[in-house]
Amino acid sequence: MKILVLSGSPRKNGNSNTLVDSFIKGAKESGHLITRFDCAFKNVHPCIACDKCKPSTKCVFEDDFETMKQEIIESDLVVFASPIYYYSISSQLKMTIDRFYSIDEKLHKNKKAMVFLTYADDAIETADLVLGNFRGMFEFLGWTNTDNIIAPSLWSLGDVNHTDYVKKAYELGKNL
């Protein structure tokens, strides 16, 4: 299976990236092909709605999104990982998702998707707001949301290491 992991964490060793690392380890052990795109450490320009990408799919910005958009098109599974900041995903992941617009017509096909969310709040409703946005996007694209990891109450860097979420991420990757 070809898997694209889009990580929105701006901290290299943050809680979200720890889940991503664990998932990738399990998926690689099972022989899957993984591409990881760390949105916060890439040069991705926000979409400016100029529509120059229609119908060519060529964006006016030649940045890191352009170099990996084929990975999105060809992937069987896309994993979205982000901390929740002010009741939404990180801006870095959001900018990357917004650029899907340039290849929108090529994304409407049968794909699987997963969402990994980490946040300091302990209210499950916080994640429900974010998951609602992903559900809408997946429905629009015709993708199937196969599994999610919702990890609340992670106040500090490394808190995820003291939970079962790291093991769950590994097992999700391993058992694909």
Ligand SMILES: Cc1cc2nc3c(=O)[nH]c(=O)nc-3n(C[C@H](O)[C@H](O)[C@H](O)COP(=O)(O)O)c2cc1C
Given for the second form:
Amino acid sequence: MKILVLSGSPRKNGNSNTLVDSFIKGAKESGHLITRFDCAFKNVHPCIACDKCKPSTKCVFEDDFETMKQEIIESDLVVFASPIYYYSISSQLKMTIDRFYSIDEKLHKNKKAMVFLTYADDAIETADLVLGNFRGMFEFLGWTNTDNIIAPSLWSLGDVNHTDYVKKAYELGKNL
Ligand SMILES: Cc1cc2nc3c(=O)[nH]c(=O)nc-3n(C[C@H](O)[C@H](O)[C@H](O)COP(=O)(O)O)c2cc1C
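Got the form predicted on its own; any chance of the form predicted in complex with the ligand too?
Entire complex below, previous chain first.
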């Protein structure tokens, strides 16, 4: 499979990036082709709704999204990984998702999708709010949400290393 991982945390060795590392390790061992896009470390301008991309699919901003967009179109599986910030995903990941708009027509096809969320509180309702947004997007695009990793009770760097989620992420990648 061609897999695109969109990672939203600005903490390079943070909890969600640790899950991403582990997932990618397993997926690579099983021979999948991975593209990783760390949204917080890329130059991605927010969508300004100018509609200049219609119908050309070319955005007015020639930034890192433009050089990566073909990977989204061609991917079989897209993984979204983010810390929860104020009951939502990180703004860095959201900015990247909003840029899907320029290639929206090409994204309505059969793809798989996964969501990895890390957050500090221990309420499953917190993750449900965020998953609800993803469910809406996946339904709109016709993508199938195959698996998720919801990792509560994680605050500090490295907290995830004391949980089973790291192994779960590895196995998810390995057993695709
Ligand atoms: C700006 C900001 C907002 C946050 N908002 C929430 C929140 O609404 N709910 C929550 O449980 N944790 C919240 N957190 C905690 C993070 O989700 C938590 O530390 C997470 O493990 C960070 O993941 P990372 O290491 O991958 O960046 C917030 C942290 C920051 C910096």
